[in-house]
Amino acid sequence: MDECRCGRPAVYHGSGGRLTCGDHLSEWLRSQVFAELKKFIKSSDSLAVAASGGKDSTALLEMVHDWNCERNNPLPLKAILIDEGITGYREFTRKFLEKFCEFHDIPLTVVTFRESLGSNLDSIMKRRKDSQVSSCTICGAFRRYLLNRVAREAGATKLLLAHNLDDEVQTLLMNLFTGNVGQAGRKGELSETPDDLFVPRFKPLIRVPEKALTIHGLLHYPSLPDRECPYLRESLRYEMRLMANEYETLHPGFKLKLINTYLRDILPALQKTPPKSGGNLQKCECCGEPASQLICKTCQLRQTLGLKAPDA
């Protein structure tokens, strides 16, 4: 049996060859986050973290959690949930992540599609018959919408998501394989805007691989539900995992190399040139949130679906 450093037996090997113990990993995993929250985390901040009940967002929770409560003066701190409304998953996770924050005295706000735009994803999925945006497009807007609203009427300044190594690889092969060179230069560990409606969004595990979160997640959180979102398997970013968990196999690596190299060659040369068309921010005419747009995309969608003016 593969031994960590320690003598006792390996639940993870990681790049370079390293085998870790479940305490070893959890200790590598703090060190990550607790770095990245040194390096972007201000004393005047207030904290917001988009949390899902999956074991990415709640080991990101946990460690931002436990790393406020070594700090002499503890910064605000929420987790907020959107609920989609994806029936067999999300109240599953929701679920647990009640308990979760009720356990840690966490506060949790839940904000729900249904309320906010009178129809949940499953319902939102049955009326796009003559539109062929995809589920992972359609959901996506409206949690990025919904999220920055919700943090920025929270006071945070800062919202903290659980993107992992192998969600960034995945986004910025996404971006390079649509031509969207706009959104690829918008990408790093936090991204900023001149714009005070938009809240700051920071990113602790980009480094960090997704198999090593769901081997944290399966000795720390038993209780995680063991779910996976239905309409996973029909998005563009399901086909990027395929392929870069296929190279990841081929070339050892191959992800943090990739985001290594994006974030200290490619994100600071693309910042350096402003995007050709959407640069300017203004505010939407139809909810008067920020846009590259007259209209924002999270409104676009909804006129396409037929859904309500969000919170109307």
The other form holds:
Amino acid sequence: MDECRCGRPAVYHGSGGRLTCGDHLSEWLRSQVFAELKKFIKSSDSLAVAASGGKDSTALLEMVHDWNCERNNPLPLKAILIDEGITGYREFTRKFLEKFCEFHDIPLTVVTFRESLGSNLDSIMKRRKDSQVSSCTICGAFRRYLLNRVAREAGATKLLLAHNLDDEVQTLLMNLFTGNVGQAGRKGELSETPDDLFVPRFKPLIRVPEKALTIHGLLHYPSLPDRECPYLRESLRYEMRLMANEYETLHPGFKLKLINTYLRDILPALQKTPPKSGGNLQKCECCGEPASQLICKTCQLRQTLGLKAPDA
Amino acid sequence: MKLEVELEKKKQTVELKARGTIKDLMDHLNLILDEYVPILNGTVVTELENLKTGDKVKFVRVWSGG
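Let me have the form predicted in complex with the partner chain next, following on from the form predicted alone.
Complete assembly follows, chain above in first position.
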């Protein structure tokens, strides 16, 4: 059997060629997250973790909780779940997350699409007339809107997101391929925007491969639901995922190199000279939340789909 | 060698040449490395692991959804 440097059986083969056992994989994940937290979190911060009961946010929540407990003065920490009401998927991850938070004594706030918008995502998808607007566009816009509002109203100064290396590669490719370079200029490990209504978003897992998190999840959370969003395969993101994974097979290390180059060289250049495709930040005429257009994406979708104003 | 393979919750028997690794099996099944976690006889392994006849290999999809 292939072995880790410690002599125990290897479970993960990194793109750099290193073989790692389960314990050392977890240790590495923790070191990644702790290093990011040390870099970006201040002693005055109040933390909210966007959690879903999935493998990534569960790992992140546990590591942030552990890091926080080791501090002399633990920071306020809570988890936020936006329940879209996707049948056959969300009810399982929600149940797992609720038990997880109860076990670790982490306050959890749950906000549902049904309460906030008057409809869950499945119903919204049925009334969608324009099939060019993907489920991810609709779901993503409302989830981000609600996450920001709930985190802000909870007094959070940092909103931690569990986006991993693969997520970020897919997002970057999507933004570039759709000509949305302006969006690419607003991402990164820490996204801060000059608006009091935006809670700065922070992604401690940005350099962690999804496969590593999957293996960590399989080894550490036996009851973790392994369900995937049923809408995933209709999305552009899924196409990017397959493309990036195939390319990684041919050129191991491509994903990490791409994100490191993006964070080090491309993002600073975009932030210094914002591209025209991004739009300037302003207040939405309908809801007053930050927007890159006169009417924010959430309100546009809400009006198109006949939903009530999000009320977190 | 004959292997029992479980993929996307479906089981099948696969025949490979006398010697091979999980990677060889994945290539035979057209599986992309970063899309699946191999579990050999109940244990998570890497794609470099050698196989022998009678082995049971389950491929767990790297599922999205943070």
